[in-house]
Amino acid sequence: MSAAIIIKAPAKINLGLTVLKRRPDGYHDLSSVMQQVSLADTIRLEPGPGSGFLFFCTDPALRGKKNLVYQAAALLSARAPAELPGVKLSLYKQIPAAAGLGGGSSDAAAALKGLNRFWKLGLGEKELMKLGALLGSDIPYCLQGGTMLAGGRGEKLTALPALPFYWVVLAVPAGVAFSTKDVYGALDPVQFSRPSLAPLVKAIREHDTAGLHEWFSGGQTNTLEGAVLPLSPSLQQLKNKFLHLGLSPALSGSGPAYFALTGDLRIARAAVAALREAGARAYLCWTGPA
């Protein structure tokens, strides 16, 4: 292929997340409602020299073989029946890394899609989903996007009705990042299966905006919050700032990103400005369909 391909890799937020139990393989079974948002990384694929692939990232800390884009390219190239034309993958980062927003998983999903087209491999969605699951639990969701109920490690997906349009106020405390392994390691088993996602799923299926508001204003949306908050005083300060602004914050994934939904653009813009003034990395984005 001679033309370049440009693909967006959207972030995700967890509208609700419940850790159910620890599995014998060391992972955890969970139930989560995942939602795509407009904040996104960008991947550019263009012809490269010779055969195989080259990888570049605008964030020097994310370059190298540990990046999921690199691993996705290596996985596909290893399974190809013949030598593949050279390709250069350039990853332009916007999504904060290690923040619970699925940036790495979304990047890998975009790379799988893009390389499938660039190399003309002809892989179907089911095949890409299987390959994605080998790389990370969130990648199958990122291949589909939209509003989904995830089970198992996150790879078992059930489509839900599209969420109504909301502005999303996203914020991450400056200088704070957690490894998913450390967060799950700090989780007390007594917190398993809390909260129940039934009210959230019911509200989404019934297009009940009042029910959604009640879910977030209840203050308990993510099992992992109990493990995350003690790890950083600045994270509690960030949550308090959301509350002071009149918003109902929820932790995304294993954090440290917090988000809040609102239908009022003026409120969203003012909140992002206030959070930035308080020292957080804050973003204004919105919910999106698959």
Ligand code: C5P
Given for the second form:
Amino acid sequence: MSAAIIIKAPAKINLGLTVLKRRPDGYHDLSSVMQQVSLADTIRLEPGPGSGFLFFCTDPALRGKKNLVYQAAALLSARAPAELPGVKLSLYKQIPAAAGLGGGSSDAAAALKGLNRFWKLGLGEKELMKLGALLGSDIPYCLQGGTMLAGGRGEKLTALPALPFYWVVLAVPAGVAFSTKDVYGALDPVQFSRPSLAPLVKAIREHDTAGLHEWFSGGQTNTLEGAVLPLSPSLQQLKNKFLHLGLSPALSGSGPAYFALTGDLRIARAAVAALREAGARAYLCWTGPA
Ligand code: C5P
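Could you output the structure for the form predicted in complex with cytidine-5'-monophosphate (C5P), given that the previous block was the form predicted on its own?
Now the complete complex, all chains and molecules, led by this one.
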């Protein structure tokens, strides 16, 4: 019988995201620099009754067949040639859902990795990436982690040098959650900003912290910000709060999470406390794996 397997599923932030064009299949071609952070969910796999899988999540709103962990398990078991030993998947949520932090995608990536081991399926990295892409555009990135330049609909990845260590102040306005589909749908089909990611990529490649600082203080890091800011006044308020704290906020993915990087732990701690006081769900984490 297989022993229990515990896997961390870290959140991601988008250091830059530019939407290039709408595609005939309904997706958008984009270019994005993705970065793993230490805030993470945890998945535990343990032997379950009979065959197949059971799925449990600490957040009742995220239980059921729509969860990407459930879908990852269903996808793998549908492809298996023989009956698989029973497994219980328990998902302990920490990452805010529907916030642009890739929590669901990272959970699915962790489930694919964990089930591959638990069921001894012997799938290689490439096969897992292909399966991941069937479930969601960010899942191939979540299988890889680190600092990556993503193209296509998010699944074409080029490794970048690791970002220098930063504290990451993350905040989500209370009671606000967006579906990625709705945010892309709200994007004006013709007129949207296409910030060039070249200065960001150059700064990362050259380990140029002044260049990184310039990128974030420029304030134009994410095409999707133009689509999400009008959706809720609490987003602009959250952004202003970051600015008043002397930080340069950037929207992560399709939001509503904003983040800012700082090398100074005291500033990061004070910012998280102030953001919480202002009613946001705020987190102190750091760049790199959990
Ligand atoms: O791939 P994923 O399931 O995460 O995407 C959710 C939705 O977000 C898609 O159905 C699509 O509407 C939108 N999307 C997009 N272009 C991308 C990624 C996502 O339009 N590159």
